[in-house]
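Just one chain is shown here, as structure tokens, and it is the form predicted on its own.
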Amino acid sequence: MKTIKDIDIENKKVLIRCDFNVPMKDGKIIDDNRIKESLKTINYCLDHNAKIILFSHLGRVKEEADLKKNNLAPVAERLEELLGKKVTFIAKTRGEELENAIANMKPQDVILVQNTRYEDLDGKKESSNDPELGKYWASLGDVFINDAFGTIHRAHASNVGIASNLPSAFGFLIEKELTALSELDHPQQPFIVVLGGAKVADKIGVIENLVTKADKILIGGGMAFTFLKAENYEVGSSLIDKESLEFCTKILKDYADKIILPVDVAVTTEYSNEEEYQVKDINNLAYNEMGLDIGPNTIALFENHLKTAKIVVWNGPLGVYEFDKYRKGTEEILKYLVDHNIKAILGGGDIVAAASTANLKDKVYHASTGGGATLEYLEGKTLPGIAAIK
């Protein structure tokens, strides 16, 4: 893996693709974790007297109205606070203002360029990896560092496009992510996979790729009910991914000893946090009941399979963790992993958000910053952002 330590950045103009795609509300940053994750690479460049030009996307830009709400100006302000030094924000993605600002940079100056997806308003130039745009951005610097793990599974102008035109390497965040995930290429045994979330369809590639490597796959969340339906259980009004029933039937037949499903669930008749719930055995669900979390016997069952695990990878919560009534299954299993020092890799997205809500994110072995990227890695796919630099 070619990292920033393997490339000469001393006194160079260094373009860094960061992941500043932070959650925002009313123009305010709700969670600045992704900005903090970029600091190690930026500070390394400062220590080497580089001129630092930062790129990132924020949200999706499909129409004019998206420009204002996805402006990176608040990120520039927060980054300035975290770095303790001035960050010059250029509210354009190209043109004379940007070029002049870069031409006048001194060593250790930091510029943040406007949201790269502003370029999507005119023909999706960023998201389609427009070759002219990638070449233009590359012309602004001497070397390129990709440190945006969250977009490494996408071929965009600001990652693959720039990397195709400049000497390139990975930043410290991507190095950390890939080092952790590479442990799953040839995992220590027992190797346990925990899968939750809503739809089976989103996890088919992961299941197919990992079922031969894993000792067990523990399944919770909404997707568990499609598997239970495939086993002919009455699942009431629980979430069902009908298109994936055939896949579930086949995987359960081929790997009956590896797939572990819930034995009891927290059920209610209404998808809300207000309605009362009760715990029922999966044999006893009524036609109008929906399962929104795993039950205590399932928690015990999962913990029994996890107790000897050498490494665990987990994607997707085991219940509707947005409702505090249905967080118990997810939080109990997270606590079990932490309390028993089991090496756990959380695959980004909702399970990392759930761990953060439970104040457990910083206690697990690795919490990924990119859900989509992690899923595609676990599927065994080639990730364009990696391939462009390798």
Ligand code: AMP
Given for the second form:
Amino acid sequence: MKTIKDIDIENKKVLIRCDFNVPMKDGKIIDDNRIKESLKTINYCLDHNAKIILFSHLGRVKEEADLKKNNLAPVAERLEELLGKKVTFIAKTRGEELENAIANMKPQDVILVQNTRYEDLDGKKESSNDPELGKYWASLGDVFINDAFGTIHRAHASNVGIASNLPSAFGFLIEKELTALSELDHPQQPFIVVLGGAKVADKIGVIENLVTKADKILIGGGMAFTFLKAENYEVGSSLIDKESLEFCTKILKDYADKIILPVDVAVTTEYSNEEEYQVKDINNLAYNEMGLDIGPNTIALFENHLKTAKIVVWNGPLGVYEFDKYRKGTEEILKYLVDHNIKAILGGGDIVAAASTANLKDKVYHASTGGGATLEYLEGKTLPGIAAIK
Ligand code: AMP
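Now show me the form predicted in complex with ligand AMP, since the one above was the form predicted on its own.
Every chain and every other molecule in the complex is listed next, the one we just looked at coming first.
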């Protein structure tokens, strides 16, 4: 893997694609974690006297009204506070003001360029990787560092476009992600996959890619009920992903010994946190009951499979963790992995949010920051942002 340490950045104009796609409300940043996480790469460039030019997207820009909402200016202010030095914000994505500001930079100066997706208003130039745009942005610097893992599965002008026109490498954030995720390319055995969440359809690619490598796939969450239905269980009013029934039937037939399903679940009659619930054996669900979490026997069953695991990858919560009544399964399994020092990689999105709620995120081996990017990596796809730099 070619990282920032393998490339000469001393006194160079370094273009960095950051992930400053922070949650905003009324023009204010609600969570600045992503900005904080970018500091390691930026500080490394400062230590090497680089001239630093930062790019990022923020939200989606489909119409004029999105411009104001997704202006990157507040990020420049927060970054300035975090770095303890001036960050010059250029409110445009191209043009004389930007070019002059760059021409006048001194080593250790920092510029943040406006939201790259402002270019999407004009024929989706950023998101469709318009070749002229990538070439133009590349012309502003000497080297390119990609440190935005969340968009690495997309071929955009600000990642693939620039990388195709300049000497390029990964920043520390992407290095950390890829180092952890690549352990799953040839995983140590026993290798256990844990899957939960709502829809089977979203996880089909992951199951197909990992089923041959994994020793077991433990399935909980809403998606378990489509598998249980495929096995002819009465699943009451639990979540069912009808279009995936056929897939579930086939995978259960082909890999009967690998797929482990819940044996008991927490059931209720309303999708809410208020209603009482009962734990029921999977044979005993009534037509009006829905399962919203795995039960204690399933937790014990899953732990039994996990106890000898050398590596675990987990995508999707095992219950409706947003309701405190139904986060027990997810939290107990997370705690088990942490308490037993089992190497676990959380595959982005909701399972990372669930680990955060349980104060366990920093205790697991790796919590991936990518949602779609991590999922596509687990599907075994070639990610354009990686291919452009490899
Ligand atoms: P996904 O994005 O597919 O990983 O799905 C995450 C969502 O799955 C979360 O919002 C959970 O509330 C939901 N979920 C997990 N378990 C269940 C369940 N048993 N029934 C309905 N939704 C569930």
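Throughout, rigid core stands for the largest set of C-alpha atoms superposing within 1.5 Å between the two forms. Residue numbers count along the first chain shown, from 1. The structure displayed is predicted, hence computed values, not measured ones.
Superposition on the rigid core between the two forms places the CA atom of residue 340 less than 2 Å from its counterpart. On a core-based overlay, residue 28 has a Cα shift of 2.5 Å between the two forms.
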